[in-house]
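Listed next as structure tokens is one chain, alone, in the form predicted alone.
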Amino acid sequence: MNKTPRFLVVGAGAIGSFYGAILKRAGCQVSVVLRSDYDAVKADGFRFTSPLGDLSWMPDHVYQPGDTPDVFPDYVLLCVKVLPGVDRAALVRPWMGEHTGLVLIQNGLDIERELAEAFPAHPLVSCLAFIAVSRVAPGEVKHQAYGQLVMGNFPKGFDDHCQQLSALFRDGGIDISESEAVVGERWRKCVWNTPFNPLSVLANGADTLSILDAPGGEDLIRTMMEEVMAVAEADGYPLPADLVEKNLAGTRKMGAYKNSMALDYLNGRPIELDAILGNVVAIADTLKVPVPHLRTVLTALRIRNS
């Protein structure tokens, strides 16, 4: 725990590329395992335009699936969307050590608990990104604001591999919250998630602003946004009262935005539909919590997927 530690990125798209390149700049060794970018990364790296500054790095390493490691490294962090079918305790386990630790920096709620029974012997970290970042071509990042994470164990605590993590992440410049409570953090979260991203799926791939301005727009991300906050009570992590008027106004102040889940659709890759809202509907009708904008949302995507 006293020497900097390897990392391995595992899915290193928007979101694994930058924080790739935040724990780069904090010096420690950084490799990746990349499928689609991956002649482009081993050639170039990755090439970023930030408000940060220059977060062009190079990776120690860059792998393909099926590679084996040089070395295992001492976390894993797994950015891989969260996909029905993708089998994500597969994607890492060969490059799980004896001592690798697991790092979560994914969207969703309830997405831990599978990784945790593959690994129960491995510290498992759980982490949620508040960052606007997208690829814009093969090694290409544009990181349009924000940049904070949230960071806990699963299912709760804050052990010392978070401490080491958090401090790690704040040399490399960005803000870092920590949570002994992260399944409340991911419900926080879907606040924004949960209305925001199918909906602009249904829009064609509206960016934020885009939906906000429709006739009707704020009004029924208000609403949804209100359905979340309902079941995370429910749930047992009642969320503060003022966390809609606030989610509204930090989105018109990052400015026009198009989600992960709106670049997914207009590029033809799968969406996140049961991590991000399935899910939550799934807990609603457990605790029997009326979500009918959600259920509305969730019905046509599915039918539109069908």
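What about the form predicted in complex with a further copy of the same chain, after the form predicted alone?
No partners, no molecules, just the chain.
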């Protein structure tokens, strides 16, 4: 791998175009597949505002779905939201050469399995993004803060592909947290996201402090966090006992905050309900862990969306 690494970003929205920019800064070739923003990006590339400096960049190739790649990439970066009806394996299949690795930068739990099953012979790297970034217009992205990736192979380990990717992202200017057990890191993030995100949507976009300060709100969040911890432990990923109280204290310290799912809801965009909550309840059912509070929130949102 001494040649310039080639990346293809599938789903180059805010997240995808940000990490594409980072890889471009690291000297990689980076192309993108775009649907709605194709014309804008083909003409002018991605324009960024970011505390990291000028991240604006022009992809090496701008593809549309249905195009044929000029050369298969070394890595496909899959950054679409995880939504029912979005067949992620079908989205990436045309771009996967024999040796192409698949890198997921996506939120949620148990979101790797369908891709691991679809591409069993390919390297699969799973990343969690800790970032505040949003697309403000076609090709225009506002990076507000952060950018760290937690990275590891699915379901576990940290192979040479991870090593290479980690080095490239670091060259591009962001922190990488290397993990031999990335699924455990997904569980850890779910302890916060799984209660707060869907509950904020159910409360029509409430911020974190509105949730904690409502009568019974902090108790409900705590109980939901404990349910997530119990499922994680049954799934083989025990988490530190003090994580719930640390999460609560950290949330209060951060001040009122609308999470990304609340913002998706308030802006009329689909929410990643299964990735963040539905999959947790499904695993709980398989492992026979009672999750009445999580299930009630999930079902109420499914009723609303049905």
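Predicted model, so just to flag it, every value in this text is computed and none were measured. Whichever C-alpha set is largest while still superposing within 1.5 Å between the two forms counts as the rigid core. Numbering follows the first chain given and starts at 1.
The rigid-core alignment places the CA of V182 less than 2 Å apart between these two forms. Once the rigid core is used as the reference frame, the Cα position of D264 differs between these two forms by 2 Å or more.
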